[in-house]
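Consider the single chain below, provided in structure tokens and representing the form predicted on its own.
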Amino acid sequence: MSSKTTFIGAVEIGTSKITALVGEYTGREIAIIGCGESTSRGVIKGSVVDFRAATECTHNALEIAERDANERIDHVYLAQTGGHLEGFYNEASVNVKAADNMIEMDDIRTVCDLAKAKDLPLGRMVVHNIRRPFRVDGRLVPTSPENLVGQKLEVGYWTVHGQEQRLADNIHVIRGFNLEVRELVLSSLASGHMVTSMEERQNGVLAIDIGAGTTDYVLYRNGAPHTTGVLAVGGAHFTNDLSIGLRLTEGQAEKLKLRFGRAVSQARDKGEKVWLDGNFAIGDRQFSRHAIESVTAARAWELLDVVKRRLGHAFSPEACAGGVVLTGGAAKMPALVECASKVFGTSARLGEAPTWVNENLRDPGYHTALGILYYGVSSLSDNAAATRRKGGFLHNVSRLFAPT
């Protein structure tokens, strides 16, 4: 086998469950060629809160995707969401050194250094740091600045910073299975850029990952992530809010939220009934259909509402030709993207794996660990650059994540 094989691991630890992919990378093309699941037991809102149930999980997600593979992860990839992450903005500009107002690289490292100089909080750390475009006197430039003539160049960039300590123990309980944790990956990057494309990206879109105990989002404008964000609020929400009001166990409410929850309410007869199991067994009951869907139908609104707020003036329909893009185990809920086209006012779909993906991985569940896997991918052909042929889809996955 060339020695130039590496097989990527992609892992997200979540909330519902643990995804596992292995990906066998050449050097030119990536093969997905394992994948493992696991149902997460010690994982709350994205966060591990038993170490011992997390890393037991997660390790047998490891080993499925290992022995489907038939092959040793090298390293790994790591998805990172939960409402400990935050997010700031932060732009620097400096007057262009030569004599004939060309730029040249020792200006754009110091401008970026510059704009990610920004001291975070005391056990905060930061997890990216995701650069917007470069303006050369006040003209937006899409792609690197150098050679380009001008008196003043600008930089901003969108950093994301997490707690120390919840980032450390997801990286422990990958480095107890014996692997190393190359990168850690904002959940709504990898999931983001998995459903949405280079076009929508440019003209600006709001893509939105509904997990069970976290939605992850992130607002692209001109070709980059703009703006992200992370509540601590998913799908288990709903099933809560259905086994409190409905006064059920979860398993019971989660059982009607999957066959009769809906975004948006349409059950016109308030006497209109639904079995729990249909089996008219010991134990079966009755339940209204409109109830059901006002519970469910008022969490998915709150929710949307929620994201649409927390992005402020920074989303505008406007400003976001290519709508709005749900994608998430959860998003699959019905009506959800008539729903979230009323919250934002504008388009909104259900986001799609890009046509290569397998049939077997192309749930929205699976999004957010196959854009791990590709920004994996992007990060060891950067390594390459120098010698790779430009173009194609390694180039752009390269580009999509902008070198810091």
Given for the second form:
Amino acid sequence: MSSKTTFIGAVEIGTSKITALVGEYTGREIAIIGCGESTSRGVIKGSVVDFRAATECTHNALEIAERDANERIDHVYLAQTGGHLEGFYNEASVNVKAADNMIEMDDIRTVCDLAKAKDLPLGRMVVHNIRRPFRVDGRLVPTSPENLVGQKLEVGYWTVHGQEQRLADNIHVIRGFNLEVRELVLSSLASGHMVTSMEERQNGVLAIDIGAGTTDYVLYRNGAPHTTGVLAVGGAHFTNDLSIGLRLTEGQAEKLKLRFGRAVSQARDKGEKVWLDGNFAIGDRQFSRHAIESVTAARAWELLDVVKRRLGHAFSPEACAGGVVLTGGAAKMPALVECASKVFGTSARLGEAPTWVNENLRDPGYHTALGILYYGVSSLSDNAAATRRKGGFLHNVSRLFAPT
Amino acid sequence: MSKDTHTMPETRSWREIPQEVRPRAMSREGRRRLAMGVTRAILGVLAAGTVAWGAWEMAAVLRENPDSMPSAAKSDRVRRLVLVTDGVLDQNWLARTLAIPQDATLMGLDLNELRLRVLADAQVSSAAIARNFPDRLTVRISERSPVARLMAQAAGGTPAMLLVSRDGVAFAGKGFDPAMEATLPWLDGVRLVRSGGSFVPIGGMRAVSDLLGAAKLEAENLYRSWQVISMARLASDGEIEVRTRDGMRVVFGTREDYLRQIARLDLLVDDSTDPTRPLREVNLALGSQVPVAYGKAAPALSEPPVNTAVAPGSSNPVIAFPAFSSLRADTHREL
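One more: the block was the form predicted on its own; return the form predicted in complex with the partner chain.
Below, the chain from earlier opens the complete complex, with every other chain and molecule after it.
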């Protein structure tokens, strides 16, 4: 455990806003001491398309966060999303080497390396290797199988990979602030970890983070991420549909969506009208409430249905006792929980941050950034523990007698 | 199944993406952070270099010529004594007072003891002593200035003149100009008490010093004629008696402003132009009422006093009220 205080930055470059949080990590605990937010420009569906504009907005958020914290960030954990991210599952098995069939560390390393070894298409790079639980002779082992007895050791990895240029763009935006990117964290993993409990993850839960430009989802089983995915569809598409369907500007459509949009149509009276602005000014118009709700409900159903189809056989209501947890800015749409419950055929709820999170950061829009911070602390703790293990007295003594 | 790393495909991780960014691609804040980082690195290297160079130099000195190091333990003997003073004491006095042995080294000196030796002379009010390597000892002192003098005689000893400073400390003045000493008035009515090698400071000296200072500054002609200052009634009545060289007694009160009293005395002396009626006593301690007494003129020059009230059968002067009919008004106008 390091006694030095580290100031961790958690950055989410989203389609509608860029969020930066500063956490003060003392080696024992983390305190969120700064928050910066900036309207996003130059980012479409989670990918940087205008480097200068995206850099400007991100740096603005970082500056605000540093000013708020009154400290300088040491390194950054960066959220990663976008339609370019894909995942696949690969597994491997080895026969246990030892004569007494006791699994050794070497067996574990071998099977893990084999499971992770998979050729990627040109220009693709691994972002995450998410390990699923080990199996020893078909028996599920959630933790390390070292010293267990068995003949066959199996493990599988869910590998998330993305396009090299898009990953590089995101990293270079942060490097433009002269900050090191310590880790890329999948948005779905970050937000999913914040809104689900350990018990839910053990029993199976699906976390869906609906942002403005993308929808990230992660399915947990047996306490670990099983499948992740990203759809390049988000809250902005609800607005776009309204804009096209009702012949409105994007601003007007956004306003209608926020005021009258619902994920499940409720209006029974097709003649019920609502005003665009409600101030009777020139240009103020009336729209059918039923029409608005129909558009948003259809899109919400479609979005969740696509997620369900993407998950395929991985998702079943029986294997997902924790139900569906919705988060992200667009998840605040009324009746989205009801819609998700219908689509997935299981219980659904709106995700909430843990109780230790400050009231100002409890909005679903901050769950990803909070999750990244949590992820950063976990990785720092793991590194510190690994360093302790490596640098221990017994380790040093054993090295003296180790064969060269 | 054994691991064969040669047959495993190489998967590329995002960590292979180079994070170096040209400064031109950075934002202003990024460039500022970069510049600060570079500056810190340069300063760190410079500091480390300086420390390394210093260590190397020191090692070289120790290796080749250790004696050249200005080691505190090997400091030279004291060759020079430097006196910095605001008064009249000189180098000889310092050498006599400190009495440093010939072979004493600078670090071997006990500065506190030397300071006590210097302060043992009551003429010195404060002292500071400092070592200046390699061989110089600097003594900075502040001296007392005399405002009066007195004659003291120990039992069975010969009388000796002492000077008295403003804070009442009596000391044997060394190095003062005799002509200056001769201008100082004598103190009377004072009881000196010994304390160790010196005397207990004379109480009430501050009031006397204020009177003398005011007289010297505002009416030097009067001050020059003052011969004896008696403090006999200072503690009991708050009065200071001054006797002039021509025999006049002037009583000053400590409760009233000295300048005002001196101004009245000056006026009286100026008005008293009649050689047949010289002033003999003036009491300025009673406020605006100033009793004066006139004496007789010298026999060769004197004539019978006209206005002086003389008691029958007495040659002593008698106090008469008022000395001048217009004194009160004039005094007020003057002051």
